[in-house]
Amino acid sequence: MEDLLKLAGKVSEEAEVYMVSSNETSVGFESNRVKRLTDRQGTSLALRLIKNGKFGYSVTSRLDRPEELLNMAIESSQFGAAAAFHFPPTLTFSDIPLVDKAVEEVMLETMIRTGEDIIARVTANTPGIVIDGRIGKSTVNTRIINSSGADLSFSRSSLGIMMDGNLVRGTDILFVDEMETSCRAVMNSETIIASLIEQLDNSRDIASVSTGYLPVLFTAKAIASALIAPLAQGFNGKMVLQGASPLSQKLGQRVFSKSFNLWDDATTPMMPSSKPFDDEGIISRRTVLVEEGTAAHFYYDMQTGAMAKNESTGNGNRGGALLPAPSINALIIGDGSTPVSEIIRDIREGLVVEMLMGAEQGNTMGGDFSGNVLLGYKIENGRLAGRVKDTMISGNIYQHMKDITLTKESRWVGSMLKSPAILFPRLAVSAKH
């Protein structure tokens, strides 16, 4: 990395070298059986430079050809965007616990047995269900150096379980899923099993729901599938700068219910989405996006922040081989005070939505969400009355999140969202009878 930085420094005004190395072991399950074992190591090296005031960029997995990487970056600078910032010097960051050395000691046989136990217990509860999934562990090492003297590095471990099942009975297909992930060497298989069985038990009966405007309770998983995309886009500094976000002129204004609080936070200990600094070397922080319903801040990378005459919020993240761009680290929605059971008890007819299919295909930039209820239950006279089929819901976050109730129970969905369940008092529901 140092040699590449020196080479780049001779032909450009500024330069940055970014390297990520990873080691991953996973077990894949398909149709209730172990399907594949994967043991993968990889390293990616990226060079970003500023030449004649413009960005050049290249990335490779070959570490033995620095001249080739440099030449590609120089060539791309001819067509690059004008640089609006300078690479930052080394900044002091707080240590965030992200490594559990015991992750490396988790045996492949243990992962296999854990997956087989989940499958055995769920299929014993519901004969005929077909389970697919993955259990994996990884360690990732990241380092950034640049011509301003920055030299930053950190490591992160992770261990995760993802399981989904489908049950086919005639023309009826039922889907259930669950996941748990952490930087710790703890496989919460009991949580996975309990959640899958609860979903299956709640789905044994089929119930029909009325077409019209009904109260709809989104679980945290449903929020992840339907609401996060429009929220993330609305607060993306790049979309705001382009005038594409509906929030562009609403900073400091009440946009949502006063009970709604939202922040982006990459500093949560032992979560795989956390990091002490982003992919540009900017120190991670807690960025409040919504405070008591008011649009408080947008999130930026260095380029977008500079163009908007703001600073980066530590959200400059790289997707694959792409240049850094503003993207969320981990969104956290503040808890409410009402228990889920109390909300359901007070509803005469409504829906609980676990998964929504196709929610991101509409005008998410405008705040729309709509789709088929892949998994959801009818609420009838204060209790769950069975699974709904052939049902669609639709709404808009800027209209319908002005009046919501947040529950006191929150959970992580993967490592990108922590949220309570949210009740919408009136959403459009269309059911085929």
Given for the second form:
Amino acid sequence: MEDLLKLAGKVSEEAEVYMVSSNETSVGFESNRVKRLTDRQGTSLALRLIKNGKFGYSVTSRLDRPEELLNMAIESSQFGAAAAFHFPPTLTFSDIPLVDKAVEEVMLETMIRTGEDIIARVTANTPGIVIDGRIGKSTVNTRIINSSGADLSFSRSSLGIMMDGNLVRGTDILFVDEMETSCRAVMNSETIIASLIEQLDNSRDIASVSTGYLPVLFTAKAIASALIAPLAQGFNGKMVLQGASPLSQKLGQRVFSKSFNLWDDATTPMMPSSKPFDDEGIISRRTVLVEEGTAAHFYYDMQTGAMAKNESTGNGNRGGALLPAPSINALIIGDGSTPVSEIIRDIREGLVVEMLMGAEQGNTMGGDFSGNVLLGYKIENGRLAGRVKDTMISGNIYQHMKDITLTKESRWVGSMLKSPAILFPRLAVSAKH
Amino acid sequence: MLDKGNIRDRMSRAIKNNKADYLEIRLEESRSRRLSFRGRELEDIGSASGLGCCVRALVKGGWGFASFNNLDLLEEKMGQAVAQARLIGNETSKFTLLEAIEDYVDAPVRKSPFQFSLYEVKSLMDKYVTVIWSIPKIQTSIIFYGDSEKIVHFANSEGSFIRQSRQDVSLRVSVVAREGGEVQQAGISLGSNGDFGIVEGLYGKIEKTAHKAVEILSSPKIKGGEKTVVLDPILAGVFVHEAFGHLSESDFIYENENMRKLMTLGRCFGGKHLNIVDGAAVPGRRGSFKYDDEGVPATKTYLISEGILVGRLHSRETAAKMGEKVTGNARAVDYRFPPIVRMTNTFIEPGEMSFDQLIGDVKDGVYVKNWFGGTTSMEMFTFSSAEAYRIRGGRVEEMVRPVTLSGNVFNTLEMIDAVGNDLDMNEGGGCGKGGQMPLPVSNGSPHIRIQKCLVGGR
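So the form predicted alone is up there; where is the form predicted in complex with its partner chain?
Following is the full complex, with the preceding chain placed first.
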């Protein structure tokens, strides 16, 4: 890495070398049994340079050809975007605990047994269900060095479980799923089992719902499938800078319900979405996006931040071979005060949505979330009355989040979202009869 | 490029030195370039190169798989994959073995993108940006161009050795219009396996797209509910991919007894006018190739013939377990993944009706065009249009807001009551499954009409 930086330093004004290497081992389950053991080792090296004031960028998985990487970066710098900032020097950062040494020692046999136990318990509850899933552990090492003298690195361990079940009855296909991940060498299979069984129990009967406007309760999982995309786009500093976000001129204004608080946070200890610094070497922080319903801040990377006369919020992240760009680290929605049971008790006819399918296909930039209820239950006179099918919901975060109720209970969905459930008092529901 | 003789020897040796029911190595060299504009500004430009390898071993029904970048690890990783497969294998392997194949297949390139420098590509995109910004009310636009070339060396324990190269070109243009707090977008999405020509000369098309985005701003929403819808070939292609294609992928079926009953060959899914095909052997399409990622020759498979389920898509394992023939549909997005059952080029075959006949007897309905996205849960599917128009009294009338269509495959295919004569293919999509995306596929259809389709306002 140092050699490449030196090499690049000779032909450009500034340079930055980013390297990430990962090791991942996972056990794949298919049709209720262990099917595949997978081992992945990967390394990726990226060079970003500023030549004649413009960015050049290249990425490779071949570590043996630094000249090729440099030449590709120089070629692209001829017409790259004008750099609006300088690579940052080393800054001190506080360590966020992200490594559990015990993850490395988790045995394949233990991972296999854990999966088999989940499968045995869920199939005992619901004979005929077919479970697929994955239990995996990984270690990722990241290092950034640049010509301003920065030299930053960190490691992260993680262990995760993902299980989904499908139950076919006649032409009816039911999908349930659950996942859990952390940096710790702990496998909470009980949580996964309890959640899968609860979803199955709630889906025993099929219920039909009327077309019209109904109260709809989105669980944290549903929020992950439907609301993250429009929220992440709305607060993205790049969309704001372009004027493409409906929030562009709304900073400091009440946009959502007063009970709604939202922040981006890469500092939660032992969460795989956390990191001490982002992919540009900017120290991680917690950025308040919505405070009591008011749009408080947008999130930025260095380039967009500089262009917007703002500083980077530590959201400069790299996706695949792309240049760093603003993206969320982890969204956290503040808890409400109403228990879920109370919300359901007070609804005469309504819906609980666990998963919405296709919500990201609509005009998410405009705030729309609209999709097919992949898993959801009807509420009838204060009780869950079975699973609904062939039902569509449509809403818009800017129209329908002014009047919402958030629950007291909240949870992590994977490592990208922590959220309570949210009740929308009136959403358009179309059902097939 | 790697030294080919040497690579082949090393791959054969790693296979010979290990014992399993089946062994396979895929070694992949790649290069790619991309550039994107956001608004008038060039946002991202860069290139990438890659070298990676994976090994796969089958022992007594259990699989071991390893992927890595450092080729020096080949022998070690092969041994590890075999040991891992042995650790979990506890039955008899069922897997279709074929005669050994030796072949070298070069990409069917028409106009290679790599003839053009990044500068030339950028100059072309500059012109498109100018076209977009000549239209009032445009708030921003996103142009994403990408190209790639990949050479895959494949060897397995049957003694096969196949080297295939392919090129891919894709372009997405999305235009955002804004008026007050209202934001709407329209876009086009194109792709090809190695023809730069598809991204050239798009001035008229892009101008039209920009006008569409503005037009949507002032078009009314329609109320959700069950409606008669007419789908254009692009959206109907997405529909056949989402609503039926994924259900034909045998890895969802082969070890699920109830699913097998549900998908029994001979089951009636639709009328006599309904014929659905998938196949990489259909030449010149984005999902075309000669051998899949298990070294199986590509085929063309009828999934539905005259409304009846007659076939499905297989890997070597699903075919063996279901006692059916391999179809050459095992694909991996890259060396980091094992191949799984995927679609290639999927389409509804053309029927007899002209477009005018198709809409002629629709009293009140919606004409939906162009693709925005689609997804499926096997039984239920949803996909969204980029454009929508009211049909009244057999005529296409005013534009309305784009809509999301949703349905249940077990009754929606039956509700297709008319199939047009104007087959067209959509090459712009990338398919995702099991964390592997975007996989180049194409899909297509003539215009089709669906009765009682569930429409949601978007």
